[in-house]
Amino acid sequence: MITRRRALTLASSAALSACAPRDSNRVTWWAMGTTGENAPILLPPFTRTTGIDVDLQAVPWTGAHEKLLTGFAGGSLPDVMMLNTGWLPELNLLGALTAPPPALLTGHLPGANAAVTIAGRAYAVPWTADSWVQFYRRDLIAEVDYPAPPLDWAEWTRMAQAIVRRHPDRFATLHLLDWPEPLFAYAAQTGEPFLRDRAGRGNFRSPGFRAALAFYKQVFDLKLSPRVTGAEAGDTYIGLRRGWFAILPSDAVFLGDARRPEHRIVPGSWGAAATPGPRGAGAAMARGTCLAVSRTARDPAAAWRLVAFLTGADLQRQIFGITGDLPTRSRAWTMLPPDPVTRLFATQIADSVAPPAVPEWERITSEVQQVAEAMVRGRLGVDAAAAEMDARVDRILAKRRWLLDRGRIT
């Protein structure tokens, strides 16, 4: 595994290779996940209009973060990068990015622009917005006399227990132990910040996070979800289609995947509800992707033309139709079908909170989820797990505190 320090060391030795000439009139682009697989559909109009060819590489989300760090270390980053917005602070700290023209930031949802802004300056252009909701089987929820999953934790638990009583060989939901998103989605509902002391220490012993942690643990203690990882669970869409569980927490990728032949879930058989909170649905955790231009881009103007094309309202609407990825431009939202699922995402994204803009956030979520898994497996109680999370995160942030104390960062 490559670390940020290793990346910086290797980057120095790769500086000369980064200066090597590249093909003229060509922009290189790494695009991730399903969007990357479908990106060739989007590009012909751009090339016809501009005369700029795009050398596209589709990269699976698995391993994408390490590939970016390796690319930086080896001086082989593409001109344009599709990024999880959570990775932006880390790549900015490395000096891998260049700031976008201000004109490209107009017309986006406020939360989307906030997610690409670090210390008051944007380093990428928002591309897709997202949030986690509950997708559910209408028939299995109706069997226990609920029209939809309740939005407060207490009633949600009563509904889930009723499903398990009716189907003792099945589960109410699927919370994969290597997915940190459900836990952080519950915690975001409480309004407690994840970090404290100028983002120099963990805040996981706060009353809000411990309440979310207790609810998360209860899901497993009551056998409402199996204790499995993604590799053990197999295809989650097939599990939902077969009724192995009734509720699947997921982001908007569900909308595209549910239409794919290998996953196909019958339209009308499923619905979506907001993430439950302690006293009803509250703020959601902001998620999404952005497009950034490498500091070593051979032709930054051409790279930004590609970003401008891809982040336009018409393209964002087109991407929604292909993959289900939700737009960041306000005008694009007016072009989407006015169905309840779209309105749900619009409401939840509008009322979202951005994760802490620290380069260590990716590592922090991984460490917190590892401790949460140990708790679920019975090795820690809630208070001990919260204390262990704070201890690990404080160690991760030690260098940040050192820099804060000396005024090197703000």
Contents of the next structure:
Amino acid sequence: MITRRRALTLASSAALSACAPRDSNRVTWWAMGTTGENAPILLPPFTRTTGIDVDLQAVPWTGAHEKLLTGFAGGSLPDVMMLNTGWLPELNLLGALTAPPPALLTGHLPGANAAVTIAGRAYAVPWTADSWVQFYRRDLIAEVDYPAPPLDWAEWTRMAQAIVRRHPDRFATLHLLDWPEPLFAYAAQTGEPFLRDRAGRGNFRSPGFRAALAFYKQVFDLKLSPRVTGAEAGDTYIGLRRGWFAILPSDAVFLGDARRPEHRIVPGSWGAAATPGPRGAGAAMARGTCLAVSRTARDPAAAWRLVAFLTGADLQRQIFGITGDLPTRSRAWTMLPPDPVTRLFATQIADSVAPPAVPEWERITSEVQQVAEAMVRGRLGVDAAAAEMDARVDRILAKRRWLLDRGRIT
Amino acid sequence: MTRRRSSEARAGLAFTIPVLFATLAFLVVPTVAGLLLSLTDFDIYALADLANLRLVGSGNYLALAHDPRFWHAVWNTLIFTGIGVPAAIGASLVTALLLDSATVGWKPVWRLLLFAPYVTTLVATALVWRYVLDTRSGLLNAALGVVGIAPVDWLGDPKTSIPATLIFIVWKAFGYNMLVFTAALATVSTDLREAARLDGAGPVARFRHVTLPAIGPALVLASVLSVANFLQVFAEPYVMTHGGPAQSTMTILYFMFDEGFTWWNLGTASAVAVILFVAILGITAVQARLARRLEWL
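Could you switch over to the form predicted together with the partner chain, since the one displayed so far is the form predicted alone?
Let us now look at the entire complex, which starts with that chain.
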């Protein structure tokens, strides 16, 4: 019979056991996006050979940045975390990361290590490399007599207008208004730095950025892309399959997603081309993810063993097969199918520029995109939008300038 | 005599101290801490190293006063409250009056159905409403199409996003006030209604002079709670639209959440919290005074 006293005893012992130290042969890991959803497939061989259990938590990309900062503030970061490489400066500023063993940093593509290095020191191990390209429906592009989307803005616009003329109820491309990537991909083509004054002020009024902004605005003004956010557009792959638009700018995640049975995108029905630039394709924005170990990890050696396992060439090749995420290890690239899409990504990754290494970068892209959205919806002209972007970014960077002036940060 | 009173006082103190302590620890201390935090520029740099924390006095408040995004959020919140409170109270009052009518059968079933949205998980209902409001395949646009109205981009157009979100919020929240009104209507004396009817009072006159005075206190309570709730709208736009499109559903509380927990500008976020606290306190005080002045209470 359950008496009240016994119930209380049970409850208190349960509470105590919840506080007991966790099993030492256990590593906690946060993995983001599609990779996180598929990570359980990767782990059994690791647990079998090392005897280390991995407590995996899949986190959607949309909430990941918030969750990491809150996790740091609340002292609940996992042992191993998958990071967008652009977030490293922020987490490093917080002192949340430990430096990896040098052995894990050899054999990566040139540039991959640079992306995880801050002030001469690496703070994570590169895991996936990525770029931003345009995926297109071969049939819809061929209809307007182009073999592939042109790589300079003027010719690209002519092609896109031809598609829209042919199908007035459809669009040439899809630039989701809450995605900063398309705008920044165009801006990277112009080669102008995004920040100036020791990364203490915005440089969005530069001629290069304004040209990219004008091109971005024109895509909407000419109705080449619908004015929608991700929440309304629904499944973009289904939109592409149904021909709602002909070109989907995306990163390598497309490769894995296109293979998913629920999207039913016929292999061979699509191709990939570089992002158009003002005079042909130029540099791309460096993208990618890395694996870092938290400073509060209870067993750093076990955590690094997991990172070593996950970043191995064979495993990176296996991940490409599942999600489309491209490897960072040169040896893994030699195992990839030698098709034009892989070659395109290889050239794009080799020719990419890293985003400014400031902790505020995530917020800057978010605010710049907010202004760009207001511009696209007709509230601002190009010059006014660029001025507003600089004003907002200068405000965001005010504290950084104050710290720079006092030599507290470099 | 005095001895007995002092022992009573001791007992009273013993019973109230835990509550007073809890109020102090979980209400007064956080409020004061929030006020103090709003005078600093606590941000991600301060999170990294407390030496980077600066005392900025009224700096956060001045910056907010010059921040168009904040005023935009204030304006959106006022629209939400200005339309939402009358709509929500009107909807609950009308349904409560309908359910109170003697001609309606199956009352418990109706009450259950109409109260169900209030107790259903917000995220689940928001997802369903997103399907209902979908531009291309939504139920609402399909219904409008039948009467020849072109599809409306409910959640995607900054002009319709607030009305669309409001429809959802009112649908979700009116059940609670409906129950409050139903309970209040049960106290209306049948004799009084009958007497008024025999004296020749029409339905409007009966409502105005018999029903309304009886449910007056419930109406004031509902309006005070609804105003406070609508000033703090957050979860619905967060789930439905993420504050978009073009920041058109960004409310004060959403703005505070964004500053505080997305970007860790806790100084700014605390300043917003203090402003909202003072605003709700002021509005509730005005409502209480107005309520006292109204005769029929």
